[in-house]
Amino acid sequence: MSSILLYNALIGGLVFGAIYALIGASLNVMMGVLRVVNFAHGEFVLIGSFLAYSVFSLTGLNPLAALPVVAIAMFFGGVAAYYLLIPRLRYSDDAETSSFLLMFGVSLMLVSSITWIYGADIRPVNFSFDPVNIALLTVEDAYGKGRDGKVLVPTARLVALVINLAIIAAMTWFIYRTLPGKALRGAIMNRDAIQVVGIDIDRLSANAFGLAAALAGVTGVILTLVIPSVDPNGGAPLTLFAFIVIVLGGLGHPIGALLAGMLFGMVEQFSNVLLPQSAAQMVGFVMLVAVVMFKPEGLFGRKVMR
């Protein structure tokens, strides 16, 4: 086998694993905080795909450039549909299975408005970077006839690497060194203590579901670099990936969220290389079989979180 082909997946595995870890870590900050289950999670990063869709097909300017006004635009969005909608599940019975139908039926909506408003059919995005790829180091003898090979990487890829793990490192930041990261925290550990201490949990939950959600929509920006075109019908696996990190890195574990994201990228990719197509699709489910058997609380979780 070709050492480039090894090379590439390891790219590719950090490229889809840090967006896989950001999907998952904004979900897990809402699950965490407002025991939510929201099933509309990937209907949410895909507004900010079409989002940066519209800037792209009306005005030609890359992608990148609908990143600030999707985050600011989704996290008040977050905030609106938070007082619109979560309150009132604390008269429910059963809070999370109530949020998991609630949500899912936000889900359906925000697929038929997107279907509505876009069409059915998948968009492109054919913004391209100057140079189109980079030579990021030569394998001598890489096919093993005496000949030399070079590792290209999509210049899109690179960035949208450099950009997810810029806002990793920031969300690291925000969640152990700020007092509203250490509030969030403390929400996942215990909503009862920390409202003992004087912290509105309201207002708390409403910027945890406007964080999430801005996240996801950026992560939707970020996305169109790796996979340039956009489809109405595409929720629905961001939103498997996104529960399979979160139970993979722990539930209420936004950091191991983050971990759990860049392991099942490198796994996904090197399966691809190594496996056949069949097989490979197989690996990371059974990895998450496996991490519910014998450490249901996560790789990197802890029992007493919760």
The other form holds:
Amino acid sequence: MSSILLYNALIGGLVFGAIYALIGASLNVMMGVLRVVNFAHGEFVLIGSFLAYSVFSLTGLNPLAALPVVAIAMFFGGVAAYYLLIPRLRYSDDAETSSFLLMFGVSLMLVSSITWIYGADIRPVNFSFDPVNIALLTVEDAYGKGRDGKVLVPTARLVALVINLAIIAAMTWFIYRTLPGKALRGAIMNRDAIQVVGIDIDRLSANAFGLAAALAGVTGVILTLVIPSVDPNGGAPLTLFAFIVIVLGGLGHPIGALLAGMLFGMVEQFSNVLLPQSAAQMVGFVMLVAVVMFKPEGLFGRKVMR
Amino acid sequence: MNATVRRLDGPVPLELKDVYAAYHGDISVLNGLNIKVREGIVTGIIGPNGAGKSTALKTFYGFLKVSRGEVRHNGQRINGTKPSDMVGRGVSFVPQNRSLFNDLTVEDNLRLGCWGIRSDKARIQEALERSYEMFPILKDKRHDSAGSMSGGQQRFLELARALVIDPDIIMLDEPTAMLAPKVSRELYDFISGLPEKGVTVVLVDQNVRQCAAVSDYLYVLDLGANRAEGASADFGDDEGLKAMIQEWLDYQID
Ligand SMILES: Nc1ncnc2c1ncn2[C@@H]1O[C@H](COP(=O)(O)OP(=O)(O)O)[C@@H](O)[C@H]1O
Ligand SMILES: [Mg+2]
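Show the form predicted in complex with the partner chain, please, because up to now only the form predicted on its own has appeared in this conversation.
Next comes the full complex, and the chain you just saw is listed first.
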């Protein structure tokens, strides 16, 4: 086993882990504050990817140029979607199940809309950075017989990682250090109490929905650097990953989702290198089942919800 | 019991007037309830379990839809006002269920209590300092998470948070439930002194004797409607009422 493969797994784990972390954290904010089971979260990510694709294919610019536009558009889109959809759930006897069905419908609708606008093909986002790869370090005698090896990482992935980490840092600062962020966490801890301190729960929820949508969209933009193509049917696996991360990290626990996302990315990438392919694909799910069986509140969660 | 004799005929800043209200559909929980909250006194609300005491407070606070009748604040009809607008109207509420944000610090809980004045840093600082002066224990624990404190300390934090931006009226729903007797006494002492600090009190309580002792005026509720009312001082004289209260106290012990 070459140590270069392990370095690659480590970097891949960071790159994908940060993406899973961001997807999971944004879904966790939405589910924690609103108790909405957002089955369309992967499609929210896709919207970001396709907007980045549009910006790239229309202007030839780096898909990252779409980042601020996507963030702002999806925040306001999310707020509007909240007022359009979510208050109706209140008339349901079982709001959480209804929210799941509603968002499942939204996810089908988004997939059809994206297919209608962009067509059903997978489209490449072949923007190339200069240089294409960066040699992070040299491993002496990597291949035996005195041949050194270089750990080469695609520049696009490094850029994606750095931006992703910066967004995670900003989000963490917002949720843990600012008063509106604390209000969001307060609403996750005790939704009934938020109104007695004079916070309008509808406005707070709308903002949480907008924030989660914006973060999902931003993740989609970053994703085009890591996997340089966009697929109208690519949302479902992302939704699945997001739910896995939440179960691993603990519902309503934003930091838990960040750690769980990183962990899941690492486990995935290292098993790809260390295990036969068929076994590698199962590792993540085995981990999920184990957590559900032995620590249902999540690896980083506490038994306080509900 | 009360240090000063208080006026029982003062102005009525808050009132339920012939109110019908329901949680779901048209199953009314409040059936023509009338409650006048008078300024500068402690108004007690007692009644058996399920009488609608908590519902009455939640209706004052806009949590329930009023199907008939009026909620009035300072002479104005406020039916349909959002709960989150009540703090801004000078009405605070400590609900029956714990209302703290457990994983946030004591100080952050108080800061969230200052949401309405969040852009005014100086005023927030002043408000926090006033809270800490009133409840020194909270100052010592200000960096601890709210959920890590004892039940009594948590109740005091809820009280502090409800008082932090100087309300005119505070509504308390069974504030001493599940507290040790010594802590209960401290809490009742504090509550009974609030009118002298300029805060009108509405107190819902299961503990009839304590509530009667702390309150200046009492409402007795049953089945979501008025059963009796009067100055607390006169309550001991009403044999019929005493018998009824005894009946539900016996029932509670069963
Ligand atoms: N969230 C709720 N949804 C539906 N019914 C409720 C709810 N809360 C209380 N009730 C009903 O309303 C009635 C009055 O309850 P409540 O006001 O809590 O009584 P009290 O505080 O006097 O013990 C009871 O019959 C109770 O079952
Ligand atoms: Mg009650």
